[in-house]
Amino acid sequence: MHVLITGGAGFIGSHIAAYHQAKGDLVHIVDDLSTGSLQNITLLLNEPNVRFHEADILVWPELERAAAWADRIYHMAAVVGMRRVLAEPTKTLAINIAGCERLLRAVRAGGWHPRIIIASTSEVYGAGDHAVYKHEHFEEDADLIFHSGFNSRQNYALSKFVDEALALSYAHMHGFQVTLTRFFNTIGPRQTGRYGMVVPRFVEQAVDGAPITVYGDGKQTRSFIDVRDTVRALDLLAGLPATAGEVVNVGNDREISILELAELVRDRAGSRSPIQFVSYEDAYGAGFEDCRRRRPVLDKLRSLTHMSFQWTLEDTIDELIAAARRKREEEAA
């Protein structure tokens, strides 16, 4: 099978690439390295069934040829991370929407019908008082509510919702075999805390003995899925004809508060780091709204794929702590 991965040097994209390389598929990774990293795919670059292009899919001239070559496409390229989304609101909209639309046009021009997975986000369900989960309907067919006026965090959700609408429209008009996956807090090896990701930030702070910074009161809850379970879910969804044209939540429905998460990381690391509360205003600036609960409804994922999770939250945290300690030892040496 020929697999094209846009954003393939990013956190999730690099794991998708490694998964398909190990299966013997021919893998084509495209990434402009704006948030992805060559370090994420270093071990893959010498493999005969992997090729890499450092390119921006907004202007990359080979996109149509790559799309026509692929049997399966994972579109992962996007502006991601809360800090970057808040700092670059116009770029978030422009890159996320234009990149997805150009990929879909390239597939159309190629006259070929690959299986397409489009990465969306749980952010489309909203934040603050507008969060869908306030009414306990974090389901794929829930009506979505967006603010009027400017909201830089919302730009990410809007861009991804437009990507969903574009993909479903191409599917309706041109028979594309596309599945939209709404990701919920994916964590695991190679994820960085640089752009606001909470688990790697907590792990780094605990290993360093630094204060573990919890934003808000820490009572907000999230659900975390290991990236390797995410990749398995995507492969299962892509392999099923019944998922074409569907929007599917991809996550783990175990719920934990952020304060409990900080305590769990600290305990697993055997750290004495104090827990320090930081206001949302100090962390992100004035006007930031958070979602109090974010736990996916997974009925559709389970009914379609029958998958079970192989990684617990504790498993992933232990691996991340061990990796962080190895990194500190290497730096010290």
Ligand code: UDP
Contents of the next structure:
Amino acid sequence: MHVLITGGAGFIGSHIAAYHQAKGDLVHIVDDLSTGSLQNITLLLNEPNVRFHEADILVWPELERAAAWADRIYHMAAVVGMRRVLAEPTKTLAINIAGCERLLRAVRAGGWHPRIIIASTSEVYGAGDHAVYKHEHFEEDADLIFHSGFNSRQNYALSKFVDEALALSYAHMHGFQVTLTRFFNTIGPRQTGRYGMVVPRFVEQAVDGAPITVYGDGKQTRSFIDVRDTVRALDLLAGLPATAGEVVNVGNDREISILELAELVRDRAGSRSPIQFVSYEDAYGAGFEDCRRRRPVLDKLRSLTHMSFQWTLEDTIDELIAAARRKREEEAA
Ligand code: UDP
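Compare with the form predicted on its own: the form predicted in complex with the ligand:
All chains and molecules follow, beginning with the one already shown.
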């Protein structure tokens, strides 16, 4: 199989690439390395069945050719990470919408029907406290609420929701075999804490014996899926004709509060890090509204794929702690 991965040097994209490389597929990665990094794919670059192209998909001249070559496309290229999304509102909208639109146009120009997976986000269910009260359910067919006025966090959800609408329109008009996957919090090896993601940050803080920074009261909840379970879910979804034209939540439904997560990471690391509460204002600036509760409804994913999870939160955290320790040892040496 020929697999094209946009954003393939990013956290999830690089795991998709590694998975297909190991299966013996021909893998073409395109990434402008703005969020992704070469380190994520170093080991893959020597493999004969992997090609990497450093390019911005908004202007990459070979996109049409790559889209016509591919049997399967994973569109993962996007501005992601709350810090970056908050800092770059115009870029978030422009890149996330225009990038997806250009990809869809390229596929159409290729005249061939690859199987397409497009990354969407659980943020479409509402990010702020207010929105989530109305959306306790997180079902794929729920009506969504967007607020008027400027809101840089919401821009991310909006950009992904427009991507969903674009892709569904192409599916409707041109028979595209596309599945929209709404990712819930995803964790695993090589995820960076640089853009604010909580698990890599807590792991590094615990390993360093530094204060573990819990934002707000720590009672907000999240549900974390290991990226290797995510990748299997995507492969299963892409392999099923019934998922074409569908929106599917991809996550793990074990819910944990952020304070419990801080304690869990600290315990697993055997660390003496104190837990330090930080106000949202200090963490993100004024006016930030956190999502109080996030847990995917997985009925659709389960009924379509019958998948079970291979990774528990504890297993993933243990592996991340071990990796962080190795990194510290290497730095010290
Ligand atoms: N968070 C935290 N400390 C940190 C980083 C994040 O308490 O150092 C919190 C954050 O406020 C949110 C949760 O952890 O409530 C998950 O944050 P992340 O940015 O990983 O994901 P998202 O908010 O997009 O679900």
